[in-house]
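Let's start with one chain on its own, the form predicted alone, as structure tokens.
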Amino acid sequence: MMSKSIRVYSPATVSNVTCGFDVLGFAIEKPGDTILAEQSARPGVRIKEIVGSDSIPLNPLENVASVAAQALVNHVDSKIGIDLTIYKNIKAGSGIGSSASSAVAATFATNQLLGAPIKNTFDLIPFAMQGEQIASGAFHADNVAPALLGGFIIVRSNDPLDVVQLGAPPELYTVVIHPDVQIKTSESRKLLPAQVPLKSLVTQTGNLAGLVAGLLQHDYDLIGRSMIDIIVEPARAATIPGFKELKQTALDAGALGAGISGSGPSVFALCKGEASAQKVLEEMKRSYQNFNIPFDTYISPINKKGTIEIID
């Protein structure tokens, strides 16, 4: 039975999580996107409005969230029609999953509004990829699954899509910077090698593997000494204006481990505990006020119930 409106809010996250490139990533309780989405006597999927931002295009062909609607619009049934209204208070270009989580909102909104005709919420995010590729040039899953699903998330394999929900270790906090700078998805993939040694890859595979152990077995330890990215980070660290300084910061402040958040320019941190992570955030903000470069800050545990229906 479809519903007339219904409300969603999907969380933001953090993707790569050091060596955990385009297979890993986690969702963080704020700030995320709220979508509204309305029935229409109009078949077809359209963006109503955007609040909060003015550089999100309204062209429904063009935008994340209606193009992943029409995704599960066209697999349900093409006739029907939505209007959707966009509450964005995750920045494009954030480095955590602004296009992600209003793609997953959308998917997620028009789903229940249709009365849930997918009925397995795992099943909801090739319809989520479909939007994301607009905005970052590939279809990968590492953002759109844990804001779809939350907790911890592993992308085994995108084609055909794989997708292992891991949760997270209770008292896992992260600590998340923005600074004020925009970097495209899709232009800094254009920094990445082509090609790695072997040994590299073999250092890199440790690393992962030993962080997925870590959050399984609550080893805050072993999730801090894994968390060591020598691939990627090194091609994209000079992009973020003070990221090594940033992360120093982070790890002198008692952080597990700090990385950059997807392609950046945020940068996060894992910590062990609320008052842990807050000393963390103290120190970065104190040592990025030096870069004179507007930014914000997030503290939050690890959201582990990923995208909710709003209730009035």
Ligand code: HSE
The other form holds:
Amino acid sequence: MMSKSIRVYSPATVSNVTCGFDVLGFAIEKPGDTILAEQSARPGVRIKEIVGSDSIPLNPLENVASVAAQALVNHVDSKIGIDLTIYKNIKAGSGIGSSASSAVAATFATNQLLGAPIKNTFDLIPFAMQGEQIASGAFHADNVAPALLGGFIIVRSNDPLDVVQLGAPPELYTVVIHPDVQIKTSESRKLLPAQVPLKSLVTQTGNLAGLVAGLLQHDYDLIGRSMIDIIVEPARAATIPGFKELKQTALDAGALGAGISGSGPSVFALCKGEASAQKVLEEMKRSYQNFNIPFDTYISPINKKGTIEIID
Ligand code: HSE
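Starting from the form predicted alone, produce the coordinates for the form predicted together with ligand HSE.
Below: every chain and molecule of the assembly, starting with the one above.
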């Protein structure tokens, strides 16, 4: 058998984007996970190696990448064998779509090794979601879909799946601060209210509608005015040391808006233009140094390509 292999890059993502809990997300340029998928004679999907993390399971039944890949293999009823090497650049539990990135990269690579039985990239989302689900404990596509497709994505419905690509305003940049504390999405979801008052729903949907309109119309002021989350952020803010200060610092430095990335602990800001994003980043870094918690930072335009094959 001729040995086939493919290398795929899938980017980090910011989900929720304040008022869009579970329904809105976007992709950033870097960081992202890379997966090398190699065809093998032994049927089934295995994890050969994980480079860059020693906390992620090698057991194929517990690893988001192999679970996603195997879901696709099962769907097409193939006896293919695949060995995955995961180059982990997004820290697990960072809130910027670490598990989604690996699950998406593995799904995309597996489809290619199978000879692309899934013709429409959109249709890979449910397989990647099956991988993501074992990490987050919930079936949601707001990280997986932007990691796969790039740009901003609305998840209109998880079941049946209906996602809408919004693209991205050209001058939009994001800044991300990732404090080195772990927050499990499954735990963080337990903090959320089971019910919300109608008045809160009206405020939240107004903001989400405004944010989506701002993104489509490239209206940066409207984007900023709309980035307010009165339901999820208040329930999660206390889990992130220094969240309030970071958010206020970003806004004072000229960010359009700021909030929790996914379920945290990463905090993100959206900015108009690279110069503004640089300023916001510097101020957020300065502010966070007071907290004596190690942190990583990222600055990036919105990634419009999503997941790509890396050709050596
Ligand atoms: N929308 C999900 C949440 C994203 O906030 O729980 C988690 O990555």
